[in-house]
Amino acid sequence: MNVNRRLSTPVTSAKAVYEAIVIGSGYGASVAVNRLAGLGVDVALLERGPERVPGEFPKTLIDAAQEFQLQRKSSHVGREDGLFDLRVQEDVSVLLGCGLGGTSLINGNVMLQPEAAVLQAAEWPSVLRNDADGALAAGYKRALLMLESTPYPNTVTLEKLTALKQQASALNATMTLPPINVTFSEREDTIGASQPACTLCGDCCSGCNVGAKNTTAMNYLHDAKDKGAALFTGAQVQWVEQTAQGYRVHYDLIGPAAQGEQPAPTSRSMECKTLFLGAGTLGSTEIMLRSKARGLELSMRLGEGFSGNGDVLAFGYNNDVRVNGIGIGHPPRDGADPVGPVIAGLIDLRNSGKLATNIVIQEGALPSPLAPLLPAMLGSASPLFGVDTDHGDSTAEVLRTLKSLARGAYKGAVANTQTFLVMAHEASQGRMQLTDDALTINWPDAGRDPVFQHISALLEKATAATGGTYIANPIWSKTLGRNLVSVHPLGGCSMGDTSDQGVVDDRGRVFDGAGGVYAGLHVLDGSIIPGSLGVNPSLTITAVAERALALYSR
C-alpha cells in the first residue's frame, strides 16, 4: 500500500440502504467508521469534499484561490467543495477544512491533552469527570497509538524554534516540543501503509503534498477501507429523519458527483439503522438544527455553548533574528533553509493557578502558496495595527521591509516573522441558529473577553524578546469590533448528563424528547465538547470518540 491509494468513490455509486452511516471524515467520524467496520458492520461514510492524495494539494497562490470558499449568511462564494472553507460571521468567523479527512487535512497536527481541571468542570458529564473505569484514559491512548503522534525529533535546527526559545525565556517559561501527527522517517505505519518522511517544507496547513502528515485519511480511513467500509465523497448532508427502521439521511450532490445531474444539485436520500454524525462543530449542529425544524425532537440546548477554544492568531513581524516561518513547498525551493512542520514548538503557560489565564502559545509556519501575498500584507498591517517593541533600529527595520517587498517573503522582514497560534479559555457562550436555512453564530462581544487582552500582552512581551513588531489579528482591532477567528470551533451539540444539560450523553447518544436517548443516533465530533479545552482539541475529540465506540453495542 502507499499514500497515493484512492479510498473513496463518488456517492452516486452508493446503495440505498446500509446498516450504519457516518457523516463526515474528521477525527470523530473517522473513529466511528473505522471501529464499526472492525465490528463487521455494513457501514458507509458520507463526505462533502473530494479526496485529495499527496501531490494534489495547492502549490501556488492560484491553486489556493481555486480551493477557497467563503460563506456569509446565505451567500456563498467559490466552489462548494473547496479545501479552505471560511465561514464569516458577525462575531466569530471560522476556518474549516473540506475533503476526505476533514480539517485534519489543514490543521497544525498538534495532539495535546487538556489539564485535568478542564475535564472535571461541571459542564462535563459526571462519568467523564470521574473516569472511574479509565475508559477515557484508554481512549486517549488508542488515539495516540492510531495517529502515531510524536514530537519533532529536533535533528535539524529550525530557526523558528530558536526564536521561540528566546520568546519563552522572556515569559519565564521553557519551550517544549509537543506530540504532532507527522512522520519523520520513512516507514510502514500501524496499519501497514508505506509512508514517506517529512521534508520539513512547512506546508502542513495547505495540505501535505509529501504524504508525511498523519491525517485521518492516512490511518483511520485507510484502515476502515481495508475492513470493508464504503467511503463516499460529494454528499452534502442537509438533514436527517427517524424512520420505522432507523434513519433517513437527506443529502445534495456537490462537486464532481453533481456534474451531469439535472436539476443540480440533485437531492437524494439514504437509509440506515444506525447513524453517526461527525460533520464537525458547524456541520453537525446545522444538520441537527434542520432536523429539529422538520420534527426531530431534540434538546433545547441544541446550538448553545459555542466556543472558539480561545483561539488567537498573531504575528511577531520583522524581528531582529531570522525565523524561516514561510513554507518552501514540495519539492522545496532551491537553496531554501528547512522550515519544519507547521507547528513544532510550544510555550506552555498553563500554570497560573486558574483556567481563565492558562494559555498555550505555539509557533507556526505560513504555507508557501500564500508567500506572494505576505510582504505587502504584513508590511501594510505593521504601521496600521502593529506595536514596535524595540527602538533605535528603525532604519534596519525599514530596510528589511523593503527587502521583502523587492525580493519576496523569503528575504527581509517576512523571513524574520514569527507566527503565533494561541489557545485559551473563554466563556463559551456563543449560540448557533438557522437564519434563512443557513447556520449563523451569535456571540456579541466575544472578543472582549478579558483573556484576549491577557494574551495580547503576553505576545507583545514575547515579540519584544526578538525585537519585532507585534501585530494582533487585524479583525480583533477596536475599529472592527474585536471580532475573532477560530480554527478550533467547539459546542452546539454539547454532552450532558440529561437533555436539560446537553444534546447528547457521554457516549454521543442523542437525547430524545422523552427522557431517554434515540436508538442508534449519535454525534461524535467537536460539537459535543462542552466548552473550551485550552489546547488543540483534536486529541480529545478522538479520545471521546474512541471511548464511545469501545462502549458501543449493536
Ligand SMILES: Cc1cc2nc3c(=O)[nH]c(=O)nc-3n(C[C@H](O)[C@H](O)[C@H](O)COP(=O)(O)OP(=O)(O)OC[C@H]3O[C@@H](n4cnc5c(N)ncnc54)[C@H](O)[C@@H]3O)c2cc1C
Contents of the next structure:
Amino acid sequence: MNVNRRLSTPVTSAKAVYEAIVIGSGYGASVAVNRLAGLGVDVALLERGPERVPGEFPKTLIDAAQEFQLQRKSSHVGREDGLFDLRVQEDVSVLLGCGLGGTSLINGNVMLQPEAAVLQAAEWPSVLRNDADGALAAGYKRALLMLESTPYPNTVTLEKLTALKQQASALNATMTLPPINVTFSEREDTIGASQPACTLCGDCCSGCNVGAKNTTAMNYLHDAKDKGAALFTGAQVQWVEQTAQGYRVHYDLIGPAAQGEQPAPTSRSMECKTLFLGAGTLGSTEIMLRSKARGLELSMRLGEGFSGNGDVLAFGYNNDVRVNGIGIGHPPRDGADPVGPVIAGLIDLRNSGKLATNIVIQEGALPSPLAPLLPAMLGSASPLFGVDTDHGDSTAEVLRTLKSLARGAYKGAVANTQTFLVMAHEASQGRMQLTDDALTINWPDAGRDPVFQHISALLEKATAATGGTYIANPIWSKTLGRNLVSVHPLGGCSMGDTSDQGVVDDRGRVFDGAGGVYAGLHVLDGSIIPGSLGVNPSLTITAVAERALALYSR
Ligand SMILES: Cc1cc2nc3c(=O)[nH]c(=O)nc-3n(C[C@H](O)[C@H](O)[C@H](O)COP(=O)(O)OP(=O)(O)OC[C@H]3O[C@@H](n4cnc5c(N)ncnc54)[C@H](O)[C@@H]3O)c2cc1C
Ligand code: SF4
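Okay, that was the form predicted alone. Show me the form predicted together with this ligand next.
In what comes next, the whole complex appears, and the chain from above leads the way.
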C-alpha cells in the first residue's frame, strides 16, 4: 500500500448527482462507501476536513495549535477544518477528529468488543440483542480483518507497560495487550508499494507521521477509491431534504475548497437516490436536527440518549518509577527510548458481577507536540487537584518536579507520569439539541454518576502501587462542577425497534413519520449506538455498519 497516495479531491470538482452519497469518513462512513463501491454503486463521499498524508500531521506545539478548533455554543475559534475539534459544553465536553479518516486519525487504535450483556440491554433493537442471524458477529470479524487489529507484539519492553503491570497487581488484576490498529512489520503489496512499521513513537493521538497507524484512510477508504468511489473534502453538510428522486444534501464549502469561491462560505447542494450519514455522533445528530427543523419527519427520540461512554482521563503523576509515556516524534528525538503505540496495555475489570461497576483501564502516551506544556501543566495541577499516594519521599518528588520544569517533559516528574484512560457504563441520558443553530449537549449532573467515584478510587489505588500523585481530571473536581470530557460520544440517532424507541432501525434505516423507514436514508456511526459500551466504541460502530451493509440491497 502506498501510504502517501492522495485519495481525495476538493468537493468543487464533484458532479451534481450521484447514485449514493456518504457523509463523513470515520468508521461508519468508511464501511458504507467501501461496500457501496464494491456493489458497483456510483458513490461520492463528502468530508468536511482535509486529507493529510503521513508527514503532514502536527509535529510541534505551534503546528498543533494551528490544527485546533474550539466551539462553545455558537462561537467558534480556530480553523473550521482543524484536526482537533473540541466542543466545550456545560456538562460534557467532547474531542473529535476532523479530516479524511475521521476521528480514526487521532484515536488510540484500541478495538475491543463489549461484553455480551451490554448488547442484550433493553435499549438495543431486539434483532441485535440475540444476534439471531449471526450477522453482527460476522460484522465484528470483518471489521477486525479490514482494520488489521493486532496486539502490541512486545518486541521492545515498554516502561509504561511495566508500570501498568504493577498497577494492575494492586487491583488484583493482570495486564493484557488489547488488539490495536497498528502495523508492526513493514508490508509490501503486489506493486511494490509498502506500509512502514510502527516506530513506537507514541504520537498516535496527534496523527501518525510514519504511516503505520491503520486509520480508515489506510484500509476502507484506500480500497473504496480503488473500487471507483469519489472522495471529496471541504464539504460541511448542513442539512438534507427528501426529493422526488431521493435526497438533496446542502453543504458549505470550507477550508481550501472555499478559497477563491465568492461569496464565502459558499452554500451548494448535491443530489442522490441513497444517502448514508456517517458524520459521527455530534455531526449526524446536528444534520438531522437541522433537517427536522426544515420539515423532514423524524422520531421524537432525535437528540436523546447521548452517552460519553463513561470516559475518564486521569494521571498518575510523578511516580517513583519511570513511565516514558510522552511521544518522541518522527524522526524520534536524539537518543530517546521507544514509547510504544499510544495505548498498548489494558486492565480489564469487567468482572465485578454488575455492568454498573465493570470498567476498563488503559494507559496512554501523550503526543510529543504537547510535551512543552506538560511540566507546567501537570506541575501546577498536582498541588491543586492531586493526592499524593505515598509519604516520606517528598524531597525526591519536589526534585523530580523541578527537573521536569528545568529540563522538559522527558526528564523527572513528567517522565514518571502514567496517563490513564477509563471507560465505564453510565446512564446515557444526555440530550443534544440546536441552540442558535449550534449543537449543544445537556446533561446536568452527568459527572455525579456514582461510577466516577468508583473509578477515581481504583485509579488512586493503582497510582499508589507506583508511588505517584493521583490527579483526577481537574474539570471533574467539585469546585468546577463535576464536568466530564469524552472522546467516545455515542447516541442522538439511536437504534430502536420502532420510531418511539429510536431514530433508526437495527440497519441504520431512518424511521419516517408513517410507521415505516425512509427509502434509501441511513445513519451509520456512533450516533446510532443506543448506550454506553464500557469499552472503546470503534469496533462496534464498524461491526454494526458492516452488518447493515451486508444486509443492504439496492
Ligand atoms: C483522542 C481519542 C482517542 C480515541 N481512542 C479510541 C480508541 O482507542 N478506540 C476506539 O474504539 N475509539 C477511540 N476513540 C473514539 C473513536 O475514534 C470514535 O468513537 C470513532 O471514530 C467514531 O466513529 P464515527 O464513524 O462515529 O465518526 P468519526 O470517526 O468521528 O467521523 C465522523 C466524520 O464526519 C466528519 N463530519 C462531521 N460533521 C460533518 C459535516 N457536517 N459534514 C461533513 N463531514 C462531517 C468529521 O470530520 C469526521 O471525519 C478515540 C477518540 C479520540 C478523540
Ligand atoms: S506509535 Fe508512532 S509510528 Fe506507531 S502508529 Fe503510533 S504514531 Fe504511528
